[in-house]
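Take a look at this single chain in structure tokens; it is the form predicted alone.
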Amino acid sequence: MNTLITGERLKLRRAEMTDLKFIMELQYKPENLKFIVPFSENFHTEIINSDNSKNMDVIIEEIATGAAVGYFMLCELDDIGVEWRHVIIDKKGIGYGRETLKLLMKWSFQVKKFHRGWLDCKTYNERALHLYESCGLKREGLIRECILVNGVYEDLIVLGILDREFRE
């Protein structure tokens, strides 16, 4: 079964071959581009044809039509916890971020019952910053200068959320 968590709206599924050309063109797409580095069509097919044991493609999926309208990465799955990377909604504007991040985190924690979740997030990425932080992640540090984007070195925000947390 490929549906990980149904929510109101959304559900959150294992990505398929036949969703890559939507992963890549989400990852292009110029609004956002700036956020992230993207992975290659390589990478991708690699985690979508893998057992899913450490790392997962996910697709987000409207209930109503099927369609699909945003993605996100799974990494490093193991008894202690999961790093979410690349949350990337289509659909901007209309609650499907705060839907997916919830979501994610009942999986995470109530499903899988991991003891932390985290993730990285550019400095200047604030909509999806104060979208994380309202849903209850905490800032854990700051990461100097560690990606290269374009000639220039950016810094990176981690948040994370504990199990304890997320139950309270």
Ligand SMILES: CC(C)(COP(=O)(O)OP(=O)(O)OC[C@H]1O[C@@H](n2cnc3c(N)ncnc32)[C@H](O)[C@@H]1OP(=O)(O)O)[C@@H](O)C(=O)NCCC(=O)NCCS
Contents of the next structure:
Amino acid sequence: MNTLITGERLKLRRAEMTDLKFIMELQYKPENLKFIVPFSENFHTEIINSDNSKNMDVIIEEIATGAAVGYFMLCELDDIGVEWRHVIIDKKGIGYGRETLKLLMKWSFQVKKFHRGWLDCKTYNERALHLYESCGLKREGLIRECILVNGVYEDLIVLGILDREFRE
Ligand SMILES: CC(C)(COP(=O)(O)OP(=O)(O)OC[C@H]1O[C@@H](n2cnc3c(N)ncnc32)[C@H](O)[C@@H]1OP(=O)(O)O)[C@@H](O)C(=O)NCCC(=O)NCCS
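Switching from the form predicted alone: structure of the form predicted in complex with the named molecule?
And the full complex, kicking off with our chain again.
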């Protein structure tokens, strides 16, 4: 079964090889690229063709049209937690990011019963920080100068949420 979870307007489903072009183009759109560190086509190919037990590429699909409107990656799936990476919405500003986060948390905590979910975010990504914090994620720390972007070291903020906080 390809579908992870279905919401009001969106469905989250496992990516397939036919989604690879969409994922690569989405990562490299300038409005997205400045906020993420893209992965190579080979890496995505490996993940899509894997058994999904450790990492999974997920497509955010618009139910009304069946079109892919975003993607994210589930990483380092283990008994305790899950890292959410690269939350990217193509159709921005119409609440799809918020619905995706809600579905992602529902799947992680209610379906998979993880104890914690977390992600990192650039310090100047105000839209994403607003979205994450308004969905209940808490700032857990700052990793200083951990990525090099165009010759400049940048910081990442770690945000996370626990299962009990999600239930509250
Ligand atoms: C960040 C992203 C995932 C959000 O998805 P989205 O569908 O655009 O978001 P939504 O429409 O659901 O909600 C955006 C929220 O941010 C708010 N917002 C928009 N621009 C903002 C800004 N510059 N500063 C603060 N908040 C902002 C909106 O008002 C809305 O909040 P509200 O619901 O409280 O009114 C999407 O814009 C995106 O893909 N950005 C580029 C890639 C990226 O940054 N990914 C995250 C990597 S950590």
